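Listed next as structure tokens is one chain, alone, in the form predicted on its own.
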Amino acid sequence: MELIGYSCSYIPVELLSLTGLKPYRLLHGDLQLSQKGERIVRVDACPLVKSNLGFVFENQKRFACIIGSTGCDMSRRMIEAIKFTTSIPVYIFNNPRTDNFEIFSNEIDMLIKELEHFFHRKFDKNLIHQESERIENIRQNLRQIDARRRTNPSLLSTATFQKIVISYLQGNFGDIKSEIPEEMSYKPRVYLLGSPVSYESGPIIELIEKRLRICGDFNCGLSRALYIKVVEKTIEGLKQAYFKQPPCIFKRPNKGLYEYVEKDLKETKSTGIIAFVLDYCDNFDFEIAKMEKRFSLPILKLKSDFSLQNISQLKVRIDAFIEVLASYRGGIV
């Protein structure tokens, strides 16, 4: 077995990877996969989770244990269900929905504790300190090359930068590489939020950006882990790392979501928004009219169940927002 499994940005990659293992975060959005997670799960179940139960079946005996959280309903189900129809040990963590520190603060201990147990080993101050520099050094890295994408003009596409991306998200520290060609643009800059971007979105991102330039996002799967700084190098600086991270759309009260999005549109001169939403769900379908009153931009919606038989309506739409996006900037809309 070579990998701890985790299904969200609040459980510490630092403390899965101090088991010795990979930590890999299960962000798979295939149609095949996705069919073979619907032999558990109601078809009209989010197509993420049905993806990702659909890689889990395949790949049982390359997973020690999986760590799932309370993020959405769906995604703790998707815990129930590997817990009862495969072998793998799995564990939950409560991440609270309020802006309640004290919890987090204890699931984050009972965390150690288990993950101690189960791996017979003791995550002592020294190891942690190792760690935690080890992986902020990488974020760092990654940090670096998005502010790449993000420049204006920018220098690197959004495609070639969740490519590297995936190697932080799978556990593929040593593949990450620093060289990187440039790719200049001056297409219309465009910020991408929503639902997570899955490992097999890349067909998606690159039909956007034949006519646009993604030069920033809001999506698990893209750079929203990488803004975790972890300053102090204890147990205590990952749990306030972790715990001001870039807000999940899931906390309540959610203005933090929104002055964080705010904040990035101005610093990427974003001219436009695509929010991307998976089939189901809810929580960002119900946003969005939201999002268009507060950031005041043309938004592009694009619903997804990961397949590709709607490419040549997507592209048609694609080509409608760009219209769009002109008059905006020229004051007519």
Given for the second form:
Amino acid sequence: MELIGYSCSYIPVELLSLTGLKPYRLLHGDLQLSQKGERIVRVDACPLVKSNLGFVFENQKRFACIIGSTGCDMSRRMIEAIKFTTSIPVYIFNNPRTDNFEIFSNEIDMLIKELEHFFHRKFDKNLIHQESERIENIRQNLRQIDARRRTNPSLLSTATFQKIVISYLQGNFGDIKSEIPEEMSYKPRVYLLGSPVSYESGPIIELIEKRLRICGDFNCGLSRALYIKVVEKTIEGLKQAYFKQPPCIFKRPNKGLYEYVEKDLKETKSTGIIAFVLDYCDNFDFEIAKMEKRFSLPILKLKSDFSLQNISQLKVRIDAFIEVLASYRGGIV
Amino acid sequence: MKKVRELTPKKIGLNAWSNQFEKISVEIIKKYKYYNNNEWGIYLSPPATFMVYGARELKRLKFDNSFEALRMWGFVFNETERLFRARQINKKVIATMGDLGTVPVLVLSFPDCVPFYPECLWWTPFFKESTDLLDTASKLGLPEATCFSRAVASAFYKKSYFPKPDLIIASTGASCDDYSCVMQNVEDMGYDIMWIEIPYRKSLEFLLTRPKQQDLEKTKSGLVYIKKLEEYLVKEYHKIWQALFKLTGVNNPHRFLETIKKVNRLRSLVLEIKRMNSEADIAPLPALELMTIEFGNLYGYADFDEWVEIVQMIHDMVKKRVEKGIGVLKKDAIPIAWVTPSADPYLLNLVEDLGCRVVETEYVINQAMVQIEEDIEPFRALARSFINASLIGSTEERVKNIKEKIAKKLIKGVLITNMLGASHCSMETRIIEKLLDDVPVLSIDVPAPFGITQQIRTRLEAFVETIK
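Since we've got the form predicted on its own here, give me the form predicted in complex with the partner chain too.
Then the entire complex follows, led off by the chain already shown.
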């Protein structure tokens, strides 16, 4: 067993990594895996959840345990489905939806105790400091890489960036390199937000980037985790950093997300938004109309079940979106 | 009146009810009123009245023919009028959302405060046989493949189903996502919302190690939980208390204790009705009325005192029926359990027409069924009662009662009513089916109004044949 699975960006990677295992973010999005997940959940469950279930069923022996969170309802229940169908030990982290730091703080304390006890390790101050520093350095390196796609003109494609980020999300920290060839682009700049982009979403990102450049995102599968900045390398510092990360859309009220994205849209000089929304992803699906009003930028909504059967249709929609972007900016994008 | 009471119990339609109603004297009609108001509080009328007002599905439904049921329906269907009246007479109208049954206990502890649950409007499109609220939700940008509770966002938008609440308390957290999203949309329309956290009830199987005994607690129904959960809830309830204090200028803990007693009285009456209904040889009350009674536990349909009296009356009637060995269904009706409330009430009628009898329910409102402890600090007692909630824990815990009854051979089948795309339905249904695999389980998606097709009927018929 090499992996400790986790399902949410509010779960500190540093603590998982201290177990000696690779913290592996469950972020699979493949139609075949999804169909395997349907052994235990209905067809109208989130495709990401179904794919993750499929992946876990196929790779049971690789997981020492899986740490889930009460993030979204389906994500929480995914852990229950794993428990129901496999012998993998699971733990559910109670991630508050409201601004309740006390719950979050207590949950971190409880998680530490659980991990220490289960893996027979003591997470002392030195270990916490070392691991926090190590992973913060990795994130800092990734933030510098991310900065290159955010510059104007953008120097790095999101397709390439995603491949690098995947190493972080899958716990392969040693695979992350800082030397990346330049991919300068003057294509129309768009911002990506929505449901998590999965490990297998590369072809969709590449398709988008044939005509556009994704120069910023608010997405669990891309840069979101990188904006967790651990300043103080202690348990308290981890708690503060993870609690105050760019807020997830499920936080109530969720104005923090809008403020963050609004600011980021300006910083990245995005001229349009691509909202990638998975089927049955309530949190984003319920908010698209609000986003259209609030952000005052053209939005292309891509609804997905991870199948790539509609790729031709997608091309046409992206082309049409480019025309909208052009008209929105008086013909200049 | 006397003649009505002597009728043999059965289910009747609107015309029959209108004929029966003619025999009820004016004195009796005037006797029952909401908010105890003689002038405009009268609510007794035949169900056809509400059909004329727009609840068109009533013409398809069959009701219990008792005077007690008539009183109940008159009261329940009068709720919109009642809420607007409440505002007219300077009562504070408080929308409680998402917690299903606990926050109203706090609200009722303050004078002239009327709690109500906007989510109960999810039945409205079905009763009205109208997709207007659902269509409006779509126009507002809410996705179609979600729980029918999205109708609530439309009701807030339209401003005609209830007066603008003086306070909105919305609970979110380890509950269903669809409704949390609905509440967020309501806030985005400009309504001020007080958000309350519903923490997750972590059961031991979702921990890596067994915690120390002193960190654990157990509800009276046997659910084990981490004590901290209780502390979180107590703090949230104190926040609500402070908000209500600010709103009313009143701070009377004694009234809180009195409310708990009143709530407990209602809950014990309902539990007893459920017990009698499940154990009697012949079902004394139809499933439709029973579901309406169960949901009344949440907030008493906006006049708690009157609702308690109505339920007491129904309780007494059910008791008599049981003693006499009479009821509304055939003796050989097949006992089934119902999981998740049916958004379309007609399904309850239909299943009974096909020969079933609902003897156990899991309508995700368990928290409103348990007794609130009266001998401990009231905020803690309230928190403990909420910890029984179905949606904040595991699926296995959710169907524990049903499993037990299946083991005792008291249940022959289970019917699950889902909403396409609703988060907990999509994730829980298959697991429930596997957990309850000792009996046939049928899971159906409740279609939008007018959607009950021959196909659904055929599936239900096949299910009934299987369990026969």
